[in-house]
Amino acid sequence: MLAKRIIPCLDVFNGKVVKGINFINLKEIGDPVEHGALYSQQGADELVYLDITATHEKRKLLSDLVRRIAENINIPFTVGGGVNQLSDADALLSAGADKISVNSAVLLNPSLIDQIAKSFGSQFLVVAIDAKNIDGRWVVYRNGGRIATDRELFEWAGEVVLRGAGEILFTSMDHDGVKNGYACKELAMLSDALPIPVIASGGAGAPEHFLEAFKTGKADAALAASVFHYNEIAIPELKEYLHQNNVTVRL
């Protein structure tokens, strides 16, 4: 059985790591390179860096930041934000990113998924899906959770798989930052329906929430931010807890 992955997420705004609740009320936390190096030392399996305003403000994530990250950590990391065309993906991968994450751009131009997968391989492509439950329907949002689309979570997830996505990063906007646990029901539905790994995002507040994401939600990886940023959960202790509860992790 493949080991379940623990993935700290570093939201980047103006070159600094930030964290908010329900995608708003951002608070500056620190330097993205220093945080990434620390998590690498603590035993994180991967990292995700998301420039959360790159698409909204029509900016690109600077390649020199990606190079600095690559020079200072020794675990795989994914970079997203402002990837609007094939050349953007090429620039980030060339700068040292192990994978790239796309979200808003592929909602506007789904064929970009096909282009990236064909050019670089599905294993390098993570499609992030931000969704909110509105009257029982999981509506997909773009531009950092600012703009609702006409796409629905499960049908959109199915389409991105067919187009060549290698992984799906599902963030429940309702759970994001409130630390009450992941959207395990929806995670399990995605995991059961899709042939590619599903990363859980949004809602981690205690070790039990990670356990639920893996056991009940059937997630392949669990992503979290504030519990790691504020030292509320230590990665080595979290992994030991999961191991003791029969979850396969890399210790």
Given for the second form:
Amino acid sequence: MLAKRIIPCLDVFNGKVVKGINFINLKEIGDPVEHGALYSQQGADELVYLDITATHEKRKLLSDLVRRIAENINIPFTVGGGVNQLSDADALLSAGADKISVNSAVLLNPSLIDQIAKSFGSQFLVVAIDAKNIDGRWVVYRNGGRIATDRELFEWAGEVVLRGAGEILFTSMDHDGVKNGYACKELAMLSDALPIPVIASGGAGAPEHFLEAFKTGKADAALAASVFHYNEIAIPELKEYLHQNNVTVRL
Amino acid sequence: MNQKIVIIKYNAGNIRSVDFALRRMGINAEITGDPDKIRTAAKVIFPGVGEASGTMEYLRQRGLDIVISQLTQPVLGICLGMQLMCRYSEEGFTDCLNIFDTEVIKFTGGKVPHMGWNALEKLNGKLFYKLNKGTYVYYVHSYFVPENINTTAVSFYGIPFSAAMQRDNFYATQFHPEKSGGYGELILKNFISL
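Since the one above is the form predicted alone, can you give the form predicted together with its partner chain too?
Now the complete complex, all chains and molecules, led by this one.
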């Protein structure tokens, strides 16, 4: 049986791991490779690195970091935040990234999804979607949650699948940083509607929230940042808890 | 270990990660598409993520299809490498190397790609020395090889499929040992120790 994945997310700013609440108030907490290795030892199934400064930095910095991660980490990892065009994706692949995650760039230029999927395969491409419930409509945001677009979550998710996305990483901005659970209803709707894996993101505060994301939300994977960074939830205990509640996990 | 390990270089993605995994184990491999270097290596690794028809075309143009088929030292195909070692792939309707007399077909049930960690069952053969059934390994693929006479491990995704195969000196894994944590490294080590 395919296991449900637990994915720690590391936000990277100027080469360091950082954490903010609702995308602001960043606080530096350590080295990306050391943190990743530690998570891997603890049983993380995959890692996601989001370079939240990538648009203002030279591409080479991110490539160097990705290479260092690839050299040292023995589980798959995804890199996001540095991809604005096809050549950026190529550079990250060459540096050793297993997957890349795209968000703002494909909202501005949706055909970039088609180009990346065609060039490197759908398995290489995660499309991240940040959305916020505004009067019952799930509005998609770009630029780290700063700019509202005219896209609606479910319609956009359907389009990115048709264009060749390999996975969807859905962050509910209403739930992110609040530690009150994932947006399980919307996750289940996405998971039922889409033929590709869905990663839950935003809202983890307790082991029960992961269980809900998998059972109620039907997510294929669950991503979290602060609960792992601050040792509020230990990955081995989380996986044991999920296992005891009949979720297939890699122990 | 001073034996010469070669990783076949061709137009497939993420060949580097196999090299990185070997380096973590203290093994320096050479990534090359040079037929002579491939023929004279002690061990050959044929990795890859990509599309079947385009990569087979690339191998044929360089004569690497014949080189690989005629190797007599231990060869390890990984993911697309394993699929290209089969007779035929539904992906791009591609005639492949025919080292394993079986077809590669597309998953039709469940979410595709089959992506993530899945358990190994029915383990058999030297690649799995010191590994127990139920060990989780990492997969990313949309096409699969049904269970057949050369199958040496199975995983389940709606149906059973070949997680690994072996025929004579040819070994292959559908999963990525280079991304499968400590157990994946053990599988690579078992191959290098053949």
